[in-house]
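Take a look at this single chain in structure tokens; it is the form predicted on its own.
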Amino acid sequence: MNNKVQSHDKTIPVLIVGGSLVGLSLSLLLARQGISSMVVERHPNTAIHPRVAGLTARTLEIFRSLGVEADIRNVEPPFSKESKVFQAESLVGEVFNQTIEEMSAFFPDDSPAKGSCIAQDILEPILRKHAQQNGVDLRYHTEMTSFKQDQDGVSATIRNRSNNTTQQIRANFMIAADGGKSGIRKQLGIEQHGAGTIMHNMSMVFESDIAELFAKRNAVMGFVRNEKVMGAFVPYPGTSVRSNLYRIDIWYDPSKESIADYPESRCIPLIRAAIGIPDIPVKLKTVLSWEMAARVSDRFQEKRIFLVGDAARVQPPAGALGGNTGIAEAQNLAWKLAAVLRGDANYGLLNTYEAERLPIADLTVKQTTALSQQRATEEIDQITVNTLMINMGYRYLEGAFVPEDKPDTTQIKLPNEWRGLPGTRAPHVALEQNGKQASTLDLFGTNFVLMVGSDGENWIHAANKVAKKFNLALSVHHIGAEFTDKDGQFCSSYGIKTTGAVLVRPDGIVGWRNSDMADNPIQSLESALSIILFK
């Protein structure tokens, strides 16, 4: 077949290589900022394997800001705070431990959102639909075959795998969202650090009439161990778009076995042993192998190319934080790319992506590795890892914010313990406007947001002056006047007085605060924005 080159090039602000969960999320986050992107995905369609089956409350906060939450709620399976993760002889056998990790990351008190156990094969079509509606240029069954960057951007060749035609793409920035075996990362010569391979798993996806058995245990996951099989058991509850599916992951040695050694005749007896009913009907759907590993890239940026998701770090699936962490990386990067592309910020802002997210990746990988090891024991009280703190309660120690004079270098706490400290997630506070319920979190997502206390009128005047000087879209909200502080928690939650102000970045991270009225509020706000935007 001839390799035809189209006669015209395409120029775009951002090229995203990899159109799975994180790549699609990044395209939506960029679109929210008014930035066009192209997504190339080598597979012909969205995910066909359930894979990720847990979105934390923090991720739902992000999807809430993108207008995606309602569509997720329409198709997600039931999920409750009382859900269990069990250890047992089999699905119907003796229970060793009924609960081996808490669900606070999915059902926190400090959020207007709750988590979801929607599976990736159900979620990705929703993200694809929203991306298309927002004008994202989606190219499925398309791969990037080569790239070269220079001082001003990245030139790449993409190939349509259906008809073998190629096209030359020019982008200001390129994003590697191409998975744990990222070819982009390898070509850039970026090494990785961490524990490395932990184990290899053979993943068997199947259908069977066992929904009631999981319901009796109120389980979202289980670990089974008997003389025939030992592995992790994951249900994918039925939705309006597909029937119940289940997955059993068992350890194997790739030096001795491969997928070819797991035909249906071997898999079905193993699945039945995990269920605990020898003759139960089972329909095997697919068998896949995967590596559980703990690796973090030494760098997340090489000039105009950035790593996100599994290309940036891979971690054990414990706590379901892999995809959630990748979406947080995408959120952190999107507004910074947009600010630089619009001219709101100088290029130095982009260096804060690595400065902020790489330490969090190191922390998350270490914590999920520890959680995976602790879950392998039989003692509940040995679980010391708090997934809520990892996913929502982290703190950036340096980056695009104005640090306060704090001597400690604590990285994680319960989210509400930070009290609005710059470099941490802006707290949820219940608000009311014209009889309608809202959250402070609903104010974030596109622009910088300045929230002022009930007696902070001078900050409002200052914000208008500074926004004009910086030519910056700055949303200002008077809490206590424009919004009713329902429970009187705004000032205490953000660590300010009624005369104070707090500046929140588009990604919902506190960028700066002044607890009281400043002698010169215009100068104070100008200084803060200059630091954050590298002006």
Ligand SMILES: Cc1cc2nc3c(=O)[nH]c(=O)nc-3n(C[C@H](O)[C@H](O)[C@H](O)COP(=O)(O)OP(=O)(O)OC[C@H]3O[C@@H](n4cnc5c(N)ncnc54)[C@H](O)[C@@H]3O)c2cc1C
The other form holds:
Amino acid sequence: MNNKVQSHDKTIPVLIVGGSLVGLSLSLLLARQGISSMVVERHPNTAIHPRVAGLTARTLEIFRSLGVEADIRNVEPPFSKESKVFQAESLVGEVFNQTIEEMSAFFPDDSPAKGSCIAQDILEPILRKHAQQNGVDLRYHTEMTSFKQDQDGVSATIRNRSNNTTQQIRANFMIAADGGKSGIRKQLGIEQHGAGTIMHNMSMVFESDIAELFAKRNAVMGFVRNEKVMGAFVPYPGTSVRSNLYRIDIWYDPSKESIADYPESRCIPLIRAAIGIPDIPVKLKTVLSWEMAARVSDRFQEKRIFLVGDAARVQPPAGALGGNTGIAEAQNLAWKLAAVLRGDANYGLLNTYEAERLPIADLTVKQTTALSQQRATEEIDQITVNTLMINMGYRYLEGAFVPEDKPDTTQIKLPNEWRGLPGTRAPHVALEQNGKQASTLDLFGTNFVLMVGSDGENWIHAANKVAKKFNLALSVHHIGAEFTDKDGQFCSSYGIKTTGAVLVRPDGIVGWRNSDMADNPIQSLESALSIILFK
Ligand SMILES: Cc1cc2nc3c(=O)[nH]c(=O)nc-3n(C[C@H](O)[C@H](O)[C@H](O)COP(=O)(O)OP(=O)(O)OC[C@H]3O[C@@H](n4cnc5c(N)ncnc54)[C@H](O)[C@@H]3O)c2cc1C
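Could you give the coordinates for the form predicted in complex with the named molecule, as opposed to the form predicted on its own above?
Zooming out: every chain and molecule, the one shown earlier first.
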């Protein structure tokens, strides 16, 4: 039967396949834009493995704008700015080497939010709760089994694994948030490039009374090496919702072994050897195999289907940027889908998702692979990779913004060094309104935002006219009048004069700026929005 005439049980704007970290985040970002979505997740529940051990400040900025930050802060464990990585015979054994972990992506100076060491198994239920509150149609234990797209949308079959019933879904767009082994990517025939498999790990998650031993090391992770075990050791500090967990990853050869070769009777002696105390009580919670790899998909889009998160790109865990980069991809895509679905923008805007994010994926994967190698071989002062620059200080070279005449193609810097250049993150500037502290970042998230300098009244008039013409929800803020520019940093941070204006996209990326008053501000703003919205 032709898909166009096939009857569907449900028609929705966006179908998200995969309800883990990135799929759930995307559903919230879409809800913030007023777009409903359905999330299908083949597992019966949220993550049981704690995987992510670090959310960067940039991710917390995103969660702050989604109203999720407070719930994270309520349950997150304490996070030390000064943490070490050790190499030792065991947790209690001889230390061979010790380095200070580079934590700049978690504790940057120029953000209203700091990072968090909340783990994925604690975070996902929070995201799930917010998704439910925002009306996201969440289908756990439900699998997307087949799909087909035509020029108007995507038809997919989903199967409820509890009762084996199927449903036909019709969506304007479908998102592959289905992880590193993405079945959608494979069916679309999208190849990947990069270094490929680096190693295979067997990851054992357990409980044991070793918090004090870890506290003595003041470490976010360690590497242990003795005659019985060699592997990475990661603590997942406990919170009010669960006790302390620990993870030991050991290398294995998948051509010779599988998870079935790691029963409790084998795992517990390995864990005890890594701790260095032969009889210490250990409770094994889960065993999970995972592949450390560096791969980027050659394309992030096939017509109405988009790849996000691990489906789009996988990278070594060094720097803890895998999930964080996936959330940034979701943030980039959400407002573009919403703008096209609402008719605010033409379809061309959607092509900028790949144009903007694929080069950043290449950069991130390359840099975290280098970090992984440097960590294994170099001293701390030889490490050249700066995770803050990769996660917060990147610049899109082409996409949905009005480029300025800059000859260089530098892709990363410290975030505030960009000074409001279009295609980079709009910087944090401390503001105050009626005695209440705020950040420029608090103004972003839903609409396009025009911020004008203290002498830029003419831009406000222009903005109202242009918003009407484009039928666009455009928020206008007069910095220095409506808000006090607390430290007098607004203009220099955004590279404009007090008569200038800057347009920020809903994802907090600068879309355009005019450093001074334009001869014809209406025309200038109109032309900027036409470029960004492909209208
Ligand atoms: C040991 C470890 C430690 C890590 N530490 C960090 C860290 O500290 N910081 C960080 O940022 N990242 C970290 N990562 C990476 C991070 O966990 C991943 O990048 C992140 O989980 C990717 O999220 P995702 O939603 O894209 O994919 P996944 O988490 O892989 O989720 C994909 C989901 O799609 C579902 N699915 C697949 N196919 C279908 C289908 N057909 N129908 C329905 N559902 C389907 C799967 O069941 C799965 O739940 C770590 C990873 C590992 C393995």
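Quantities reported herein were computed from a predicted structural model and do not represent experimental measurements. Basically, rigid core = biggest C-alpha set you can superpose within 1.5 Å across the two forms. Residue numbers count along the first chain shown, from 1.
With the core superposed, E264 shows a C-alpha displacement of at least 2 Å between the two forms.
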